[in-house]
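We begin with a single chain expressed as structure tokens, specifically the form predicted alone.
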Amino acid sequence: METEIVSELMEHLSDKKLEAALKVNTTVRAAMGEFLRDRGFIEIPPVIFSTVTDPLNHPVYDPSFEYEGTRYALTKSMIFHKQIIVQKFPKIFTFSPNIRLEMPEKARTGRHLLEFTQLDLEVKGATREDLIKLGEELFIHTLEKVSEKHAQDLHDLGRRLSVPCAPFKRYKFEEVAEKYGSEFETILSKEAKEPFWIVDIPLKEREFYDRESDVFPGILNDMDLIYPEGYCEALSGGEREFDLDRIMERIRRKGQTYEQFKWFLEFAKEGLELSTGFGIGIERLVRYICGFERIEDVHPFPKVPGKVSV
């Protein structure tokens, strides 16, 4: 078994598609970092494990361990750390390694890895509208840089990459869910020629830390950016709950316990201000840019759900 895995890996590492993807990956990270630094963002180091991490809104295996009598978890996302540090540093970003031990069936999507990198950012005092505008500008800037630098690589891959114009089209979650059913994201993504937003996401579809609208109860001030051509989710984010009472009520409504999030709640008791942020999966972005069917083609050591990996 080990011999077969190593042989498969060596073949993968010799693939010209991977070489092109890694070159694009390098430019993507540089372009994103440049864009954010030019706008006054501070880059912070990633958090690899912590006493508190994203609970997520779907089941995954628990990546936790005990050290010196304290329970830690590998980072699923830095959502809580972002909300804490942005209180002191108003514009932050990080390239965060995330571990999400997905169920094996997720391998069918072609867009899930157990280990991936997320560009995660947060802005104090910003609203969803502010971050939608920022997200569009960041996305366009990155595609322009890749198109300029990797025209030959994209040509060799047979990829014709178009740079969209802002503002992107928006759809309300409940309206498209009613029209297309539960697979609306995939259906709309396959039909679309340019990226678009899904906004006003129902409370039950997201975690407790996303902010409920003051005007429309049960609706979150969230947004997801969706790739065209069937590549589905690109970016996910929204405004954050910052009132302690509302945070605790949301935890109760999700059927979770205060003990799960005691470390974050201690910071929340000190006082939080409104912030908004989002995360972009780097591997998914590179996959979209290169036009690959499978996300593992962009990573030298891909961890695919349900598969033994080096």
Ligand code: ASP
Given for the second form:
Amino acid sequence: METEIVSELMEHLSDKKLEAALKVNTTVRAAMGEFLRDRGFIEIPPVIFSTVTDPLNHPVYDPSFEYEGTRYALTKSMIFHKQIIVQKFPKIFTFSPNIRLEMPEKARTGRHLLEFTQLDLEVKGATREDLIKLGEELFIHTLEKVSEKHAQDLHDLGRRLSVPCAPFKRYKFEEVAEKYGSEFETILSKEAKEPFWIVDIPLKEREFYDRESDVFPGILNDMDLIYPEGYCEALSGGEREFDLDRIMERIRRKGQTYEQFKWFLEFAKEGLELSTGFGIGIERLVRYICGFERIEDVHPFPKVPGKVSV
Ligand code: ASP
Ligand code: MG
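Having seen the form predicted alone, could you now give me the structure of the form predicted together with this ligand?
Now the complete complex, all chains and molecules, led by this one.
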């Protein structure tokens, strides 16, 4: 088995598609970092394991280990670290490696890797509206840089990429779910020519940490950015719950335990202020830019759900 996997990997590493994707990846990261630094963001180092991590809203295997009597989990996202550090440093970002051991069926989607990187950012005192605007500007800036630098690479890949104009269209989750059914995201993504937002996601569809609207109970002040041409989810984010009682209530309503989040709750007891942020998957963005069917084509050492990988 090892021989086969290694020869498949050697072939993949020599693939022209991978070379183009890695060049695009280099520009994407540089463009995003430059955009954020120019706006006063500071870059923090990633957290790879921790006593507390994102619970996510879907089932995954849970890699954790014990060190000197304390249990640590591999990072699924830095959501809690973002919310904590932003209290001190009001504009932060990081390129965060995340481990999400998805079920093998997820390989079918072409957009799941067990190990990926997201550009994760957070802004203290900002609202969803502010972050939607920032997200649009960041996305446009990145696509402009890539189009400038990689016209030839994209041409060689047969990819025609257009830079969208802001503001992007917005859809309310419940309205499109009612109109198109549970597969609305895929349906709308396939129809769309430009990226668009899904906003006002119901509580049961997301983790406890996104803030519930004061005006519309059961609805979160959050958002997803969806790629056009069937590439589906690009980014998700939202305003964060900062009130300790509301955080505890939300954990309870999810059927989760305070024990699971005790390290975060200790910080929340000290007092948190509103922050808003989002995370955008880098491999998915590169896949979209390159127009690839499968996400593994953008990563030199892809971890595909259900497959043995080097
Ligand atoms: N990093 C978060 C996640 O992976 C996204 C966010 O900022 O809400 O869910
Ligand atoms: Mg989330």
